[in-house]
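Only one chain is shown below, in structure tokens, and it's the form predicted alone.
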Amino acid sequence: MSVPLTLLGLLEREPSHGYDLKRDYDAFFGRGKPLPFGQVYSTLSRLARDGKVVISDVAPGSGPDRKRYIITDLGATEVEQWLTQPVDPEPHLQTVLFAKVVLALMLDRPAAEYLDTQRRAHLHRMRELTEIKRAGSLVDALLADHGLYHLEADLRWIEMTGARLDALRKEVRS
């Protein structure tokens, strides 16, 4: 999971304070592993340093000042590039792919196209593993089978998610 890119995607949706970003991150992507506040603010500091976000206003709070962050054109370009690149097919892919699908829907991007791109990447990798299985040793075949079974599960998830995009869009945009 790329925390900086996910926070940038949330900021592209709307300018936010760090507290709001943490709340949204945890609600959509942090199930079972909430994002620590320190990580949110250190990540926002690095994104500001790198010109990917700017602070729009600062308001006093009961603790530290509340800063409102806005994504820059550079940050938005990085989110666009990240969303359009397929994730390397591997076990446990759903976490990153799920984040990309949800952010694409939040940002009114073509989530179905991202799923199609990912499906093609998976099928390509499955063809490679099938060739390894055909030409390799028993060890190669067993390792290839392991990878193929994971990729098949990912493909089932991609299909199921594609069929539920309209419902998911409504849920994440409410």
Given for the second form:
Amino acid sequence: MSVPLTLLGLLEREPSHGYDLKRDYDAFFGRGKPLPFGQVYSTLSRLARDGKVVISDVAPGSGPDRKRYIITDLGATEVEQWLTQPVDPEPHLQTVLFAKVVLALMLDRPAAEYLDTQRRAHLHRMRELTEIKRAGSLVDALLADHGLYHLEADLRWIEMTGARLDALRKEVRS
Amino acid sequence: MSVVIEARDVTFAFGQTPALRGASVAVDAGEILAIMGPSGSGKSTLLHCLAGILVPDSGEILFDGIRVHAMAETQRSSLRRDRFGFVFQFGQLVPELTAVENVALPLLLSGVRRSQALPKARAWFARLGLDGLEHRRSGELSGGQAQRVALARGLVAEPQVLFADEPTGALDSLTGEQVMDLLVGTAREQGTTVILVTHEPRIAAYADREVMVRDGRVNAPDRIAS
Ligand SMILES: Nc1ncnc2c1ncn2[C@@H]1O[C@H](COP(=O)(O)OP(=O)(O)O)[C@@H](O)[C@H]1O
Ligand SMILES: [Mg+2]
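Follow the form predicted alone with the form predicted in complex with its partner chain, if you could.
Following is the full complex, with the preceding chain placed first.
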């Protein structure tokens, strides 16, 4: 999750104070990990330095909470580009689990058991996400679904690999 | 937690084709168990043995202390009618009957009067978001609606155990999850034990626990010492 781009995106709705941005960030993107105020203000001042936001009506008194931030054309263009670019499709599981399976077969260890253990861990996590989905808001449900579909894809790979272990063993041990 | 239904070392063959080769599984009262596994592994056969629809070639089925495998067909059929509920993948609603009559069917079959059965059936329509569909026939319902009607029918007689074989198999993801949400929600409210056959992990994730069936045997990872 890119904090600067997300804050910029929130600013595209309307000019806002730092505490409004923090509140909305925490509500929609924080997922139980609130953004520290310090990070909100350091990010905003970097965005201001780079010309992506400007600061307006400093209210009487002092302190960072008095400032309102307004997105610039440069900032808006950056948000637009970010939103339209696809995210790198990461084959994250492959690197670790694939390496484990191949090594297990090379070393004559129980690869099928490793896969079973992984399947159990995946299903356990899927149950947790399903519970979050049943109990939570629509935002929670959408995020949980994203995780669930990824885990499901991993599980399919685990099934296919499990079914091909004998052939794979021959190939990696020859 | 106490075991309410159990298969012990069950074997079953369709002619020369072995479907179960020593399957064992125990389900606690109020538990929602998912039976997973590849197609043809024996999931449905295991469910049918547990529900007293098929009789094992060897091994035992115990329900609430009753030796189901040793019962005569007439006894098993009243057991199924009085204590069990069923939801299958499709083709389960009687097309000639209205939705509310379909839901009332298990009550009517166990001798409840029509004047009592129909109001009881009707109460399920609001509960499952089916208001206004009481008098439709199955041909006039969407897949998701028909499956919710089938779920109401499975639960109307307040069964101790609900058997569900791929209950969302014919539905799209969103509709399937809505049906699962209702199934799990009502089962938890009523304390119904659920045995859910599915090959889909996202559906199995609604259960409390899963077991895997492979080649006619149950591999219950959480009950095997590692
Ligand atoms: N009515 C039947 N007649 C003959 N063979 C059957 C019948 N039903 C299932 N089988 C066979 O029994 C095995 C297990 O089937 P089933 O329990 O339906 O598997 P699953 O539900 O896991 O897909 C398969 O080999 C299947 O072909
Ligand atoms: Mg089946």
